[in-house]
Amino acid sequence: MSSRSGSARDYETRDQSHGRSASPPVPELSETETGGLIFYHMDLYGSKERFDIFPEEPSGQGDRSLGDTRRESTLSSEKVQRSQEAGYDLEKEVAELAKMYGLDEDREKELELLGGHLEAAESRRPRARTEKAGSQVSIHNASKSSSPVKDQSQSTKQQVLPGEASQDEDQSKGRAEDEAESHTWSREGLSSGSILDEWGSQAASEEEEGADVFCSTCKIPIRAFDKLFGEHKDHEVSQLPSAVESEKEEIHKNMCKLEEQIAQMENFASHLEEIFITVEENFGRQEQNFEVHYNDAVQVLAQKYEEQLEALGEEKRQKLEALYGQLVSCGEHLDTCKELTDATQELYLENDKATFMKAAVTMVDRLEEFLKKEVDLELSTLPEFEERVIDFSEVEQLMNSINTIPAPCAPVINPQAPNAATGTSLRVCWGLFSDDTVQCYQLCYKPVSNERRSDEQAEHTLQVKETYCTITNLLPNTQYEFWVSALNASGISPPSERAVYVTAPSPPIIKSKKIRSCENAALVCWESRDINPVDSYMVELSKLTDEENGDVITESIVGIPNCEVLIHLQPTQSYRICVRALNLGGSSERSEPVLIHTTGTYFCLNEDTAHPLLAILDDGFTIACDQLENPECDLPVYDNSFTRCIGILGSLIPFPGKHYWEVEVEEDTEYRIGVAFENTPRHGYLGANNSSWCMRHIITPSRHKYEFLHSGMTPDIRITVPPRRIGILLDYENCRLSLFNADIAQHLYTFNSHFQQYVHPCFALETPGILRIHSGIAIPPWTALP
């Protein structure tokens, strides 16, 4: 032990004599701390200078010369100087070592030391700190019994001590480690002080940082450190950006409410101003009326006149004072609303999140308190004056001959305004362009009829106080005639000019069975429920996705004159389509929606073309025939029905491009399937003329025979595998009609013909059986032909 300690002290003396300024100062050891171990400052174990602490040769060579030790110290000093000249990054090296040895994982446990648990934490894992290279306290045993580095993969950041091990070294290895451990924890005061200094500086730097979380309990922004160790430890917190967004949303809602209240108050203030003016006008009329009639009897009625005029003036004063007070209150309330709005907008533009959150809480409370106040929107007084009956016994005859109020003039009815009608209601407006006093209005209306006896239509009469009225329970898409008269105590005015209003149409009815579609278009048909014609139609489209429910209108097609429209769509999508009818009165409600899928070609069967023996099942795509004894039977036949061939046409496919559908057949059923023109003869067979192309299946005693007919001609083709599901590909652009065995993806035959017009799918049964038709199928890739 004496040789080891002497060697270590000699090394320390040589190192200090050369003045190694690049290395941190090495604390001097007391006599009780010696014993072959040297303790270095903890900051040395995160830098490259730590390599210079250990001698280049094995520590077991205790008889090294003083010159060798000096040369090693000189070389170490030169290495340190070269590392400083090369711009060595000490912090980067410390970070790499911390990451390599997992010191980042100890961060949470080190934070516990700040709470006064330093000794308890260190006592629970003392060996873990001595085993981690690059930790806060390291031990260097200068003697020969130092343990070698075990993991060669970690030696890239440490200098390995070369040397040969002996049996004596192996035996003394355990004792040296125990002794080193005891000296390490005896120096706990030094290392703990360094750790606390480092943590203290880090905590101070964190305090200088801005708040990054929001305390929902205290309603203030705080730092995350305060949540972990401060007074907000048990409070509910949230991220500052999310809290800002939440507060902004709350403020936005309150601002919307405030804007609604502002608009409401402005409208009410405007209404008050109008009433204010009306009171003035009514007063002027009343005063003028009294003056005109009382001048004829001024000598007799002078005293009564003054009394009536004074009473009328008092009533006016009371009304105006009440209205003025209410108007002032309304103005104050409106000013407060605008002031809150301006303050809220300024706060909303605040960029500093912490400042915003501090002010937002107060502003939200202020807004909520203000919005809780009830606003009186009722008139404090009515503009009408009290009826004053002039009745004097001494001048009874004179007063009875005086009309205090003249009969009003005829009102003027306004023409129909846009969007003033629904399918069952109309809003009618009129005006009175005179100073006459009016108690009420009499509104009359009746439906307009094109018949000669239009005057016999029932008339309806309503009495209203305002200059507008909404009439309900009307017929859709119907014209009505309106006229109005004004009434007061003296009588009724002449009627106004008559005005014609029209109600909005009824919602159309979409013919879902008539809809045809393909991958990029759809033909939608509907019918009107109104007797009278409408001006136009509007189609509204909503694209359906996983995120949307289809209620948002993505496209509108307007100005459609007829009851059908061809719509261009996107492939492999689903659409919800509604139709509205429009006239001068406005638009109708939406029709019942229909769903259209653009995954393939959709069509329906035309029942008007079906043979009487052919039945269409409930699904609308399965045809069946039970008997064939007398195909030319006496059953009722429509003008467009097949009479000889027990067949049916599908709806027209009016879209260019490719169209694909499949037909499921039974092996023991004879049938014909293909396409045909609209004018294909109904008294003939499919494929027997130049207006139809079809595949025919015949069962012979020897085999299943398949014919591909057009104009009665067929090629000689043998099919070995009877198809159970036949695919039909119609290609307008390449003038092809191809048929496939869909079960095995086998091409059967292709008609090459120039289709001069659009065609219908066609189907026929020649023996009892059924055919199941499948439309809306995407074109399979194996249908591609060279």
The other form holds:
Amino acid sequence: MSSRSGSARDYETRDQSHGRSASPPVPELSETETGGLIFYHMDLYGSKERFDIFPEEPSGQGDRSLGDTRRESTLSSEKVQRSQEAGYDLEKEVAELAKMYGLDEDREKELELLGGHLEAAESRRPRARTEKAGSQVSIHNASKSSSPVKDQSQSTKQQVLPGEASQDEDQSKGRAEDEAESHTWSREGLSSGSILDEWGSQAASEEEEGADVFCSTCKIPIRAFDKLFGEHKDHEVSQLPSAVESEKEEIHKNMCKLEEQIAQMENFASHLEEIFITVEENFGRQEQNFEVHYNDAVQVLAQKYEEQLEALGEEKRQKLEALYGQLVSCGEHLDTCKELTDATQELYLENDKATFMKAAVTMVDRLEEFLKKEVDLELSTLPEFEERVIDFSEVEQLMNSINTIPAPCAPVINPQAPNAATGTSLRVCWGLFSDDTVQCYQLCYKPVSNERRSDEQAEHTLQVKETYCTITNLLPNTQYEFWVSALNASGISPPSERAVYVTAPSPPIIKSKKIRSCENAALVCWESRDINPVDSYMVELSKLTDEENGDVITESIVGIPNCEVLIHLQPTQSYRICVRALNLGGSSERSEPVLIHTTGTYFCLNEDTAHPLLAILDDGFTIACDQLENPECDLPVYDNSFTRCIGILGSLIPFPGKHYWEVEVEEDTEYRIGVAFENTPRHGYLGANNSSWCMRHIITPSRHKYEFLHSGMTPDIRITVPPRRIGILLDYENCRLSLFNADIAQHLYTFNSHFQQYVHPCFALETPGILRIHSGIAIPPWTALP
Amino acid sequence: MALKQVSSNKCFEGFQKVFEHDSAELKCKMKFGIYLPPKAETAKCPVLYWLSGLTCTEQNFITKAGFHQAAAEHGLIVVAPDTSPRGCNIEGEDESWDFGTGAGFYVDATEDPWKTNYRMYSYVKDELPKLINANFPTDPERMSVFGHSMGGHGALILALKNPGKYKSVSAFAPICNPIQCQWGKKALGGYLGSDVSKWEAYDATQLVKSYPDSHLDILIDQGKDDQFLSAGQLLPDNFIAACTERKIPVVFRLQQASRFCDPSLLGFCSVIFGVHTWQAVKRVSLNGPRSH
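What I would like now is the form predicted together with its partner chain, since the data block earlier showed the form predicted on its own; can you produce it?
Expanding to the full complex; the earlier chain stays at the top.
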């Protein structure tokens, strides 16, 4: 599996080479290859497993092929034997039954797999215990007899000697294998196979004798004769040439389909290639797993065996010792008997009566004493050994545990995906790049903190079945560290790498009271609700029409670094504007929307600039002054507020074009209204300097006096009707500031000035009174200047 | 009422023409200048009547006012009639510059020998507009009037005596209260007789007092150092006081100029004129001021 360039052809060559490396070259190899699809299938799925089950060593290609050779040769020889017995017409059977090969192959694989286990166990054993050859055999037999997978073929295999198998090697192995397999298959009783077979041979022979019509039912050319009398009698037939034509057409169609299928198969092949890798990896892991477990089992077995054997030897030694002791005492007894006999016989030979009698009495006493002793003829120990139970429970347990899965590998946690975060939740994903069985995952997280307060920043742990999890109840715009482990019955994997995810920010809050707009633009500002800084902001606009499509975002402005943006809009429209904050984790929810109407210029009052005696009423657009002097004189004065003139500045959108607003005044209110630069002196009066332009109304004893002040200068203008509603038109383009009596559309005065900076509306009261400011109104047509 | 074209000049994409016709009202040949803006070629345009001051003819305004650009931009037809009948051979008509020829004062004379020919009020109010509307692409509903000095007086009385007829009125240094000034006393006494009460019908300040509504706003520009202002010929304060009393909206602008808008000295400033033109446009292009 060294090269993996992905065409099907590669597989073929590779498979061929596998075939060769797995078995000695055989003359009929090419014929085997003609079985194309069938063998392709076998090789793709079968060869590796067949060859690589339980390699002795990871790189033991030679050993493996040797083992295979041996196994295959036993197989083939077995099959040869069997085929001889059966006496089939093998060649035809091969062709027909090849289709069923896969099925058969699978079965065979299974058998081999089981056989292989035993073989592997067998072959590994000598390394473990080389000194006791005898005992090895007995264990082998024991395990064999306890094996539930033992079947006929297995036993057959056992009967064949390696020597015999090697003699068969030069025979046509591939074919023999097929034949044997087909034989096996037919043996298993798919009787239809044999019917097919018969039919196949018949059809072939008929074709040879010159067919002239085509049987559409059976899809074969037949002789006309058969139509009349043969089995095709009732079948639909057609003349052979026309049948050929239609068949060619059919073939052409099928060719196209085939081409499609080729493309499909090529795709599939490249997919298969990936599967190959996976299979390899999975195999390696399983192999390792098995090796570990079987080694354990073998060790346990060996240990048990040794223990048992030791106990047995001990028993034997004790028995022998006991017997020997008995034998010794028996000999001693015999010696005593002999001695006594000798002494007695000596006594008979004594002629002296007295001496005889003297000696005889002693002798009799001795004999009596001796004979009093019972002769113990009982065996002190039995030749039978204790019955010993061979306990396989532990081994069985071990064997069973081989089937259980290994503890999984560490999962791989994914980096944060776009849009995986909300302000309070994160969707964390991970993957497992092995084929491990996993019951669940253990996901841990904690907030990332710069400070080392690990005990306060408690870790959270979750059990998750899926490879993703959405964690909720998190803090917005906060970094969290995640890691994950996989769990199954065998244990827990090491944890994954730690991945840092960040929650989306909180939605910002639009400062709706600070919105400024005009016909062509809006200046929107907002504040972030997060402590941590966000990356940027995004503004979403939807133009509201009469139709209900206000939710359609017509425009988005992204990448706004600050909490303020100037948006270009179309006149006389209504817009709904929302802001989102963005960070790496994604975007926040939308802020509360604000509505902006581009009917006219809309501004708000800048409270910071208000003179302490000036009050802004609740509507935000009415300013009032109750008294000119404060008795307490201790009113707070802010840096930016007017100190002398009881005035206030508005915040006008800094945008060129025309801006119009109106001020409602009482007839006797004394006021200054106009525009001023933002930095107009706070200690001076509006209109008294060159940074402000305003209309002033004062009441003299004789009349209402109107001044149009800039730099302290005013033209002499008399107005017969005191305006109650003053229209102010600021026209940057034409460098004008015009004032009108809006009630009667009367032009009062126009300042002509090139405003060097953007200006703001300004309002001031000279005597106690009220000014009502109206903004957001359309520019009246009568303000159009020449 | 045949019109005879006297001259025609291309001017700001429009035409400045002078026509002569026989006036039924004045019983003489009269000339008037008319500016036709480019817009007049395709649409009906509002008409602005310009009434000149003492000693002037239709030519003064045409050659010196420099109004053409503003009129062209706003699509205004500007008509400038003469200031009195010409060539009527009335005894004493050419004796002084402030009475008779060139000083018709926009009244209908009731005294002999003037009452036959000196009917400038009716001429400007009725005959001329009919003639203009009949011969040029005008919108009869939209007409305004403005003038200078004696013409300012004419503009004011025409507007005040005919509520709703003129959409706007403005004046440069108008004679606001002729019954109180030397010019007015001479002219009104000459044309109307010694009964001062008859004069009041041609006095703007008097007319304001009986003006029925305020659907008219009046713009008056006045040179600050105008010798006639200080000589008490113009008396704008009287007019303003009357307007204030009657709540007639007036913007009176006292400008930094010696003899502001002196036609003989080419005093017209196009910006100032532009404002007046705009005043006219504003009015003619709207139905009227906001009702309240």
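Residue numbers count along the first chain shown, from 1. Keep in mind that this is a model prediction, so the values were computed, not measured. If you superpose the two forms and keep the largest set of C-alpha atoms that fall within 1.5 Å, you have the rigid core.
In the core-superposed comparison between these two forms, the C-alpha atom of residue 658 has shifted by less than 2 angstroms. Annotation: Cα of residue 519 displaced by less than 2 Å between these two forms, core superposition. Once the cores line up, the CA of residue 356 ends up 2 angstroms or more apart between these two forms.
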